[in-house]
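Just the one chain here, the form predicted on its own, laid out as structure tokens.
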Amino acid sequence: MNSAVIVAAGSSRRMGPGTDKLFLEVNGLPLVAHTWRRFDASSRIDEIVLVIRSGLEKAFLEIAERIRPGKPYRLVVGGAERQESVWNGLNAVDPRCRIVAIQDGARACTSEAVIVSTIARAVEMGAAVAAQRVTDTLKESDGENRIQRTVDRTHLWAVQTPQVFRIEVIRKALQSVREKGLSITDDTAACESIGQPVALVESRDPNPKATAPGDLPFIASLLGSEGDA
């Protein structure tokens, strides 16, 4: 069985003051209905925990009730940090699930082939994650805004979501993420506390996460040359 768990809790800092860019109109849904949707509808996915503020439970009913989900899903309350919500997620997906893909509730363009071969790659490897090949020169900094050198991209590559892992893998990577006290903002870097390989998947598509106002009518124009509008 496959789960996917929808990281949902966060506070869209970036957006703006009082915005949550979940609920952000985009092509006559909100941004995180489309995420959903797109995990719904997947051949590869089974169930959905969709991990939310407290106090939200309300609208991501409504949102149910606008989309008709097609899958078995629960609402889960997240924690303060990223790491504390895929735990909880992790928490409350069905006991039968042997593969779990953990997305970013902003990620709304991510498409069934992503979904299908990360999945593939994680039943072999144990971890995977989407990723695009770095393509953009870099340069670091010497921290006042000046370039100091230009960084090799030759092996660089830029991950986003899903990453998806053997549900044993990931329990036991943010378990001992925990017991270490470290914080991170990605579910392979506690992958990388314990040695566990993570397989690169390379995503060929557009795959952008909202994290803006200006990312919005680049999603939607996404979103609405697949027909998801």
Second form
2 protein chains.
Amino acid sequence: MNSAVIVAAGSSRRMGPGTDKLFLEVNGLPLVAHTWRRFDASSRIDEIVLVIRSGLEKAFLEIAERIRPGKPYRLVVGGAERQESVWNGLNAVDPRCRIVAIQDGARACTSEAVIVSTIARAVEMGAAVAAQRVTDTLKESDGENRIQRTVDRTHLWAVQTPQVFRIEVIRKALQSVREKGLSITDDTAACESIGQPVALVESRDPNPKATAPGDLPFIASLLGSEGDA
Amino acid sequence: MNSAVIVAAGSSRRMGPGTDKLFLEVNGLPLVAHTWRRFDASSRIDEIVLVIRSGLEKAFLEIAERIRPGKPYRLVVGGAERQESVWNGLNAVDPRCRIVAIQDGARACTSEAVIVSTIARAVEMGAAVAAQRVTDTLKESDGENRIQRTVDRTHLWAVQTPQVFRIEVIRKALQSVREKGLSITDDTAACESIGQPVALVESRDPNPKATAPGDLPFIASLLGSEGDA
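Got the form predicted on its own; any chance of the form predicted together with a further copy of the same chain too?
Up next: the whole complex, starting with the chain shown before.
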């Protein structure tokens, strides 16, 4: 059994005060509804756990009424940090869950191909993450906004989501991070900290995360004309 | 006197065969026409040199008829490599030119604020480049698509254009690169090779370069409703 944990408990600081980016309307639906739909429609996902902010239960139930998900879902409340939210999500998956796909709620365009291939690699290796090769020219600064050197990007990847794990792998990795009191920004870093290999799975289609209102037209164009259900 | 050199001689490999991304229509004009317009409208630019592919002179003259630029412009033919094209562009600027802003033809959304601030920093330091702080989570692979380590992005910047220089600085830097037979992918790297400091100027607004057809809706939304002139 494969579960998706959609992390939708962020505070959207970059979007400006009072704005929850997950609820910005894109093609007739809140952004996070598109994310939910992608995983609900996936041939490889059996259930969905949505990690949300306290007080937003009603808003997510309203989304469910609009998109009418075909797969079982559960709402759980997240923590102050992403890491805490993921932990709460893992505690809410079905006991039969073997593989868990952790997804940013604001990453609404993830393709079925990426879900399928990250899950396949996680089954083999224990952990896998969608990623894109770095194509920008990168410079390291001297700390005072002057170029120090050009960075060799040959082996550099930008990681995205889904980040997919065998359930016992991510539980062990996050447990270790908690015991050491570390703060991590992505779940593969927890694997790195216990020496668990993580496969990079190339995401060839754009798989952007909304971080500023200016990202929405691009996301809308990628989502195409799905519209409201 | 400040000159803009717009490099519009690329072969657009990532766009697929037979497609010149610079001529894809965005909001009623070819992409490169928007780039041209931004520099033609800038309060800090006095003339524009367009470095183009051989045989496309007529196409650029047609663009000029449509946008009716207010500033003098010149068309020069580029070389096989970007470096060669920039060199040809530098050889075509007005003899009174003191500052040159080198711009990707496919980067159509560069703001006046970025043009003004990169020129100001280049006057002070000799060289300056528009850049954005890296916000993606970066991983270095082991060369076989497994994560080796998380990359510290604290001092990492993705450089864009304009790349702005005192004319004698970039001439000296590129001359040195040519003599050494080096191949560079951006003009600030030529400065690095001769120890010339380059200022990183934060571009806060999106300043994307079109590299694939999927980028165009985002660019169109940034360009807003400028439309055809």
